[in-house]
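Just the one chain here, laid out as structure tokens, in the form predicted alone.
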Amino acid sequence: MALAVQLLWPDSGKHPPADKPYCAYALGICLVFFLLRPLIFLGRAETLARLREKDLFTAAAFLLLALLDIGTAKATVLPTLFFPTPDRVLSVLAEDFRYLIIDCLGSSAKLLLAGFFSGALAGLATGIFIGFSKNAAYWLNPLIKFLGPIPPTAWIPIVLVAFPTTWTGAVFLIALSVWFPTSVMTSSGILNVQNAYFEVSSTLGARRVYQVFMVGIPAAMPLIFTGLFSGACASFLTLMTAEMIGVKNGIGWYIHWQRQMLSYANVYAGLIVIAITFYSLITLFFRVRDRVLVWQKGMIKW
């Protein structure tokens, strides 16, 4: 039905078109393939089956693209400024894909794992060492408690008079927004473990630090990764308010770039770059989550 608006209902004219139907091209790939799925997935019954599950998600969806195509191109109900046709949306995924794509989700790439990877890093240490002494505690739990609950962007003008350049302050942004949760979750986690299983351990000989890396940590896995969960979540809201306020390439300064030129299809196209990326970093995360914790499967539900 999307692909039949598309070629049956003439445009309106209001919008200026895309230089070539990429909406209709798109649209003929898609049914294709569902055309075609019982063939491709021919003898992987389980992979089709997934697959159909999810064909009224995905009917909707193709439903609501027909509707957006004639709220903008056919009937344009929809502001014309501010609500671009699909096509000048796909036309800018396509005729701009390096610049966007590579150029600035690499720039925004860089800056997000090392951002991640140092609130991650930090945020386990200071768990480890809040769950497993108690003068750690004593020390950071109260500064936790005061520092944690403020927003990371609250420091952005701190950061921009601290920090010698913006990329640096984005870093640190991006990683206090991660070290909260996961300092908050980890420490929590091995406090929770039980008591018998480091009383078990010591009787066969363990020693301290045995206890704590093969012993305490495992058992709090499921809670650390809840925590770098949450961690990730607030990195992507960090990163993307960090790049619209210095940082000079990324995804997040694209977005604001192109909203100031009144530029909206590419502002559309810049957010389902930034929705396909983090759904695919999501989706990784608790791929590797299955992997660490499968001896847990069926224990805990998420």
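Predicted model only: the values in this text are computed from it and were never measured. Positions refer to the first chain, counted from 1. Take the two forms, superpose them, and find the largest set of C-alpha atoms that agree within 1.5 Å; that set is the rigid core. Compared with the form predicted together with the partner chain:
Relative to the superposed rigid core, the position of the CA of residue 264 differs between these two forms by less than 2 Å.
Put the two forms on the same core and the Cα of residue 51 is off by 2 Å or more between these two forms. Once the rigid core is used as the reference frame, the Cα position of residue 276 differs between these two forms by less than 2 Å.
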Second form
Amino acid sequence: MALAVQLLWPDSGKHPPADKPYCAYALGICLVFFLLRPLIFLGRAETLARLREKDLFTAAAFLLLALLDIGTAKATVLPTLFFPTPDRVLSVLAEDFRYLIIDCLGSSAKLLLAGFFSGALAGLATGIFIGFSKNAAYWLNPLIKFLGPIPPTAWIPIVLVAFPTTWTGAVFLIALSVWFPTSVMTSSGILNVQNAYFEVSSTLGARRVYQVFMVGIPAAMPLIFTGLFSGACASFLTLMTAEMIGVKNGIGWYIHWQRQMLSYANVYAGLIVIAITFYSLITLFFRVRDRVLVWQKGMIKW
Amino acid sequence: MTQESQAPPEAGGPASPAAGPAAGGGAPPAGAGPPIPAAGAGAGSGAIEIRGASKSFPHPDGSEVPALSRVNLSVGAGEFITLIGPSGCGKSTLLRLIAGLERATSGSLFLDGRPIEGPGAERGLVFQNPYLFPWLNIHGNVAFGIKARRRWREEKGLVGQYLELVGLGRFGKVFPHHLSGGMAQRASLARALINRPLVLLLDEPLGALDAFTRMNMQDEILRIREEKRVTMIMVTHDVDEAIYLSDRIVVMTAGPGRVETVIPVPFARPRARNIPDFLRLRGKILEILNFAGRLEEPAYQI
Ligand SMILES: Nc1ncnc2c1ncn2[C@@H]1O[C@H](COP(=O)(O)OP(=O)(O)OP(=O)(O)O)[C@@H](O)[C@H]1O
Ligand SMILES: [Mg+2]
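Switching forms now, from the form predicted alone to the form predicted together with the partner chain, please provide the structure.
And the full complex, kicking off with our chain again.
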């Protein structure tokens, strides 16, 4: 942890300086946090213990940051254009915060959520239909097998002309990228449910519709979540591409735009925002899944 | 005996006399000690009539494999029947026919005079495997039948009662994969019982239990039968269990599965397991099974 302080010393001066030494601020806050940590978590021994376990990793991360700082600001061995100092990246994050988070991220989030949920719903619906109806399987399976593997971004030229606004087009693309894995996994999950479970439920007096919702879908949940997960990953990819090519708004577009302006500090800032956002979304996703699939605890390791 | 009045009128059709004692109205459990509960208590009473039922399964090479051949059997309301015979002689298949999970290739089955056309809650089936729904805890599993019949509001109080009945009162919140084999079988018994079926079909329900628990459960099953007036048809490999529990023992033989003979058990309940009559009957049954030549069990003679 003390390594962090060391960063504050020499500066080579080849980089345009940031307005304020944000890096020093951030490191200072971190240092204070780590120094005060035993006090902060005074009453919560196990939380502290959990944090302690990660100490080695944290130390390595700070070391890497220090190396980066040396490579850019201090010794300047890396090309200055593509490798801005951590100071400048942080200063973009701090100064452009409102714009980055509220405008860009907000617009991306709207697009992503609209696309993800419509795609997931459509995928669940087709998956359930295929899983339970021979007719639906007959008509929809070839369609899915044929259209599904096309990367959604390959549709961009068509979508751009076929949809009234680029925004709806982008929603469609994201939905498409979620729809394919979700429907495939849902239907295969349902088709792989042991028939015995349906038999048991029918001897207990369950009718067809009840079986669909109370046996087929719960039993298929693990695979449905696998499908939703691949869908989520695909949707991130599609979101970025759609923004860079069509939508002209959002965090992906921001990165694209700043790259063209050669302001790489902003590009890195954008990447950091994306990383944190997607990390949080995936974590949230796993939380939800663990909640739904409690019954698998101990049966399957994640 | 009451079952005759409940059985459908003899059609005289294809019912072959070949099955010997099993044919026709069936040998009444002559002199069976305890009174068999009067039929007609309530809407249905749970008499089963099987007439010339055959079942064959398609073989991968295109031919038909006979699993059951022309089975005739009538079971009186409230009667306790055990099916005993070598592995593969069609015991499970016969139960599945009665449960309505399979359709007979030829012949017909009746419940209280009405043809059996599909599964229904009035015929409960406890499978050879417990097949508890892994996504529901034990409470949810036992409650399944009530919910499936849309009687949750009226009958939810029963769940705790039936959990207690099978000795799982403290395990309601536990998920199935945490249960031992015997506990899972008891849970699946409770799940079938909670619908208070007219007929309870039991496919080796006590197979996974140790000798001591097994004897307890045998008494429990007898108690349930007395209390709920359920017709019970139970598959077992254990001759002692068959004699201890049943009014009549149906001995089946394989290749193709058919009823070899039906043996009444004329002892009063509660039965002692070691009286000479008991041992003599056991010897007789083992002799029949041995003569049929397919029982893997050591055929020790008395
Ligand atoms: N779904 C099926 N498809 C094909 N053949 C089947 C099917 N179910 C049962 N059989 C055949 O029918 C015969 C009887 O099977 P069944 O399961 O009824 O025997 P069982 O008497 O219950 O045996 P066990 O004591 O081992 O449980 C067997 O030869 C089996 O191979
Ligand atoms: Mg069997």
